[in-house]
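Next up is one chain by itself, shown in structure tokens, the form predicted on its own.
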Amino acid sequence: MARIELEGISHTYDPPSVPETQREYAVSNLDISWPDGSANALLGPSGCGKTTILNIISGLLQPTVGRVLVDGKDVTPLAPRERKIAQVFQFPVVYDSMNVFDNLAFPLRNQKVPEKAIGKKVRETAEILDLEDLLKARITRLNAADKQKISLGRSIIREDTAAVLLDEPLTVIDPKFKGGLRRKLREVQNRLKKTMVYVTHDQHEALTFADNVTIIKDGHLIQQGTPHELHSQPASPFIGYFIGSPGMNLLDCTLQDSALQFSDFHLPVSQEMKNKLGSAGNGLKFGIRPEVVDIATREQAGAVAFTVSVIEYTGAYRVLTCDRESSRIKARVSESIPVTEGDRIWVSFPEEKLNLFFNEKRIV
């Protein structure tokens, strides 16, 4: 188990020869701390630096600038094999000529492990990952979620591993297998408290597997927090839209006198809310959660009317896109409420559950 950390950390993959100024950073000024045997989940979209963090983490790229500490040691200029940070990557990295055994004991008998020995420890990470009864398999028998248990089995039977890293691990897995294999990863990770860092572009991998979040854009540290503080405390627009299904709803607005005016309406605040946006009138952008917005079949006072255009079935809910002349939100509803496209309603937005951002950054 350990306790890593980033620390200062860009990297750019442009020469020594581009002069600074024209150098374009994948990652830049990352200070990033994930506790001893904690659950973390790295999340960003696609291109946006995960994959060199962890390979800055593990070894595999050396950082342009900054140092990472395990433990409080820096590790920075030490080669893979000395970091003892395990790595489990998109595709199950197997050994097709050896059984579910022998390809679980390949570490030890690297490391000249007695046989006996190796036989216990196999056994026992394959009794935590559901492998018990494919010791003698073949590989090429297997599916590509057993072929990943095997991977995380090879990253955490060597008792030294201080530290697994999980590249999109659900990637090429068959839908029908990603929730158990997501939960077997969790179990695994409750167990025995290794400290793991999950990355993957999709929060709900993300939100499920870990009790830390990262979120990362364009190579930037965004947020750090536990996933109902990213829900309910967004810091930008941008983590407040990419956490939630659907996303947060923004509109942009001003504040004038005692309300909020939108393009098409206005929403009276108290005097509470006017003290906490302070100077903040313009430029503001207004959040609020699908699943908050109240709305009524009947005119309510102090509602505002927008009519809905699309209902999204989802089985347990309905998805309300919900239009007025110039704005547009959406209202995760009850399958109860009757309600039909082209219904005029009347939308409530509570004030306790308002977001309010200015310069990109959370004010409220």
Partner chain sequence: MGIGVFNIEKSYEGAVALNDVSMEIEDGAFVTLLGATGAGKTTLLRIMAGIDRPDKGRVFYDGKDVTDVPVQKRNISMVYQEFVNYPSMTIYENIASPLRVSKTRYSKTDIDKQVRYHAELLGLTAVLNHYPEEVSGGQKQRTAIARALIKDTRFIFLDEPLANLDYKLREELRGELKTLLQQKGGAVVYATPESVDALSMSTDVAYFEEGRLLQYGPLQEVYHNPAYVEVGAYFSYPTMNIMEADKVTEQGKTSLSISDEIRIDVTDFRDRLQVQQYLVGVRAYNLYTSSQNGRGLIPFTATVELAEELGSDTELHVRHQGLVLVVLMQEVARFPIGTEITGYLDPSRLFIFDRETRQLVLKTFS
The other form holds:
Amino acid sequence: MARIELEGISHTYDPPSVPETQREYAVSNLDISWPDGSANALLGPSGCGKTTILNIISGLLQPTVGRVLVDGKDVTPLAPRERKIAQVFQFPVVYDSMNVFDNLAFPLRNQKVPEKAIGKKVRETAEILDLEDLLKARITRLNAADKQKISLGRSIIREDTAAVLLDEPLTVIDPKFKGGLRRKLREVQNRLKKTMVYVTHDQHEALTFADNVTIIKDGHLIQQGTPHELHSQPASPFIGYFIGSPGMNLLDCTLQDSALQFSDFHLPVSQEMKNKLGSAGNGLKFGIRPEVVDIATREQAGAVAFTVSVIEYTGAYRVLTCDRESSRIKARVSESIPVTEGDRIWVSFPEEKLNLFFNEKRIV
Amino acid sequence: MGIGVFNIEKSYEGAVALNDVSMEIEDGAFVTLLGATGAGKTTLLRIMAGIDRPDKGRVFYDGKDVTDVPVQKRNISMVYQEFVNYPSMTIYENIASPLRVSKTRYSKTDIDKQVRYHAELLGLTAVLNHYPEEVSGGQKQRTAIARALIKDTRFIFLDEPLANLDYKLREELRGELKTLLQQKGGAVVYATPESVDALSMSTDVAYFEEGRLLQYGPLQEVYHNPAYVEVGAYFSYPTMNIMEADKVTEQGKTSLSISDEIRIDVTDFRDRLQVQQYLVGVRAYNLYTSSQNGRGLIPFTATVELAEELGSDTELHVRHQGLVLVVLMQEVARFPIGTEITGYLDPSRLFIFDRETRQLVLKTFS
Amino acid sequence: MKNRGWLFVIPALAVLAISAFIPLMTVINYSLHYIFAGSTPTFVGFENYVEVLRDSAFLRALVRQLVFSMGILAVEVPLGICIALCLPKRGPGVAVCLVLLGIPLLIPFNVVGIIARVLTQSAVGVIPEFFALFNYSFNVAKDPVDAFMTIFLLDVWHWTPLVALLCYAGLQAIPDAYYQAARIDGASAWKTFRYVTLPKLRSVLIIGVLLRFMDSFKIYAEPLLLTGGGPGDATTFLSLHVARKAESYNLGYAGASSFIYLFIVIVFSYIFFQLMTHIGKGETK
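Previous: the form predicted on its own; requested now: the form predicted together with its partner chain:
Below, the chain from earlier opens the complete complex, with every other chain and molecule after it.
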């Protein structure tokens, strides 16, 4: 296992004949470092450049600019096979004409490992993946989740694998098996401590799997951090909305005379907050998580009146969609607060839990 | 008025898909047919819509027997899991298509007005001139939904319409669908394996297992009074933990013993506990990692096996003496695997089921 | 029956009954009688069948046919796969290659036979001239091997493109991820072919083998036009043999041999189908 680093990676699919200034970059200026044995995720919406990055790491694609390092060694010019980077694909890739055992043994047999050692290693891997009972089974009889496990098994069975890339591995799995496999992937990483990079558009999968999540949007790295950091200190409004369920409430506002002016209400702020905001007065974006919005059923000083338009019930809590003339926020409240659709409620926003963004960057 | 199905039976190649199912759906209701893959919910949906015929039983629309009426004569709308659109038509034409083939003739301006209204509702105005393959999955499914809405029908059937969408889109559409569909006035029938869909949108829930309708009633009723342990275990978001418990009577006190650490005093309910063996259910959000959450909590030791992030919450999978329990924490927290924790169980939040009959015996709360 | 869809199949079944079932029954009926045109048929039971199976001309035609068909499969299938593998995957070359490959398929059997006859004619043909350069006297009218090989190569030229096109379509349908995975697993080119390409081509290959086997069993026009089945009976394949008997008004014999012929085709096709659907399915060792 090894440390994987991307150094100043940019890539364009445009041919060199396109002048420098007109080239469209699928990814640009990426610097990422994944420590040895870490569980990582690359998270971003469809079409954000994740697959390009993945292909650059595995060596299927040569970056236009930049280097890929494995344990400090430059592997950019190496072919995929020489990089020892394994990959699990979106749909399960298995060899149909072999049984489960032979599938797992395939990478080892290609390396001419003695058959005895292969048997031992295959059984070990099967045990980790709960496939022991299926070793003799015909591949075509298995469901997609088990096939995906075999796919993962082949990528972890070689001792010399530098890293494992997982490319949206749960996309085609039946919902019934998704939860189990998601947990299994996490467990396998934790047990083997292999460097893994999990690529997905699903924040739920990314946050469950990884200790270190990198968020990509339009080919740019916009934030890297632990799930908790991404949740509590989103670097941009997009992350605030993308991470968390429901996403962060985002409203446009300006700072005028010690108060944030919204289109149809205003919110006084403390001197301290004013100092932090400094000169950024216009074009602010106000963000607050639905779970920290305070709701009262009676009028309160400093609270803003909203009307509850929709209540979504979710076992542990309810999500209220609250409207004013032109503002809409969502609030997550416990079951005990008595509200029904159409009620008038008073909403307050605790200042210490506010996020304010300026120019798409978090400033408070 | 509404939809009624009575004594429906259906088999596919000898396997029973539906076994004597009867239910009535009132106008204005949003009914979720809930159940795992293969439980029979999609089969029933298709029979209600008229796509499949039941082997036995009758289907009624507004009191009229429509069992033998083919689907094209029933005037219903259907939205599928796959994004079904006409690939050679623009989004505009796709949305307009039900009006164009309708028996009632619509004027050009009428159609235009209707299409634009529905496109606006579903946020499709910007892509009206695009073809389905040029738009995102969410937009494709919205187009399919717009097509279902524009049709002047009383009943809308949806078969896992959100299954193939990204989680964020799913979350957005859930909120929208509830409002949009209920504006239509007729009945909405929605088949899904996801409890959270049922919870966030529907007025009524029908739970299916192995082709049988186990429970049908208003959302809150089914959620808070699951008739069987299977209903409670499945219809919960997040999961309900189910633990085996034996009744123990000592020194005039009756308790349910789950492990040496977890013993629940049920003296107050002893009259209703006639048998020895029970299953105790507790929802993940009634297990805590701190004693701050209530009074009289029962502490237990456990080891963290996995922390799973669910939106803004964390689902902690912990092992307590051979039992795997799920604890919901309403924050994004990180617990290294193997951490020893003390969990707390809220004895005033329990469902007690008979282990033999699997029926709900009592709840320790109202 | 609750599903009324099968009603739609009735017209097709009726046509099939008339076009296949009735003639087949007629053939079976004939095969059980001594029947010469103009005479009254007499029932003879299985005597025609016994006669056919004892007829050395029939048995020779059968062996010749099997050698020919097996040879065709042994050459055309691997060659077709190779051609498909060599074709460009994308770009402007694709269309050109597909059209070139398709040309032989568009030429009718009898035209192929006539072309072959012109090319091999001893006085004017290009091929005898060519062999003459090496002091080999090539003559399809006299040399049985020359005649057989000419028919064989003709069939390879005519029908290998079909196998190649089928395989090409099959290859296009294999997702790239399989090849990437094999590269990452360190598989050699041969192993990649053996464990990725070949298994994924299974279903098109089944179709290809069955089509080529059944078609080659029916070869008729080419030998008839080239040498009339000669020299001697060197290119008298089964269908030619059966047709000859029918032409000689021995309808009972022709009926029996036709039926045996049909039976052989069905049995062999079934064997191929079973073999190909079951081999290499990752069965437990």
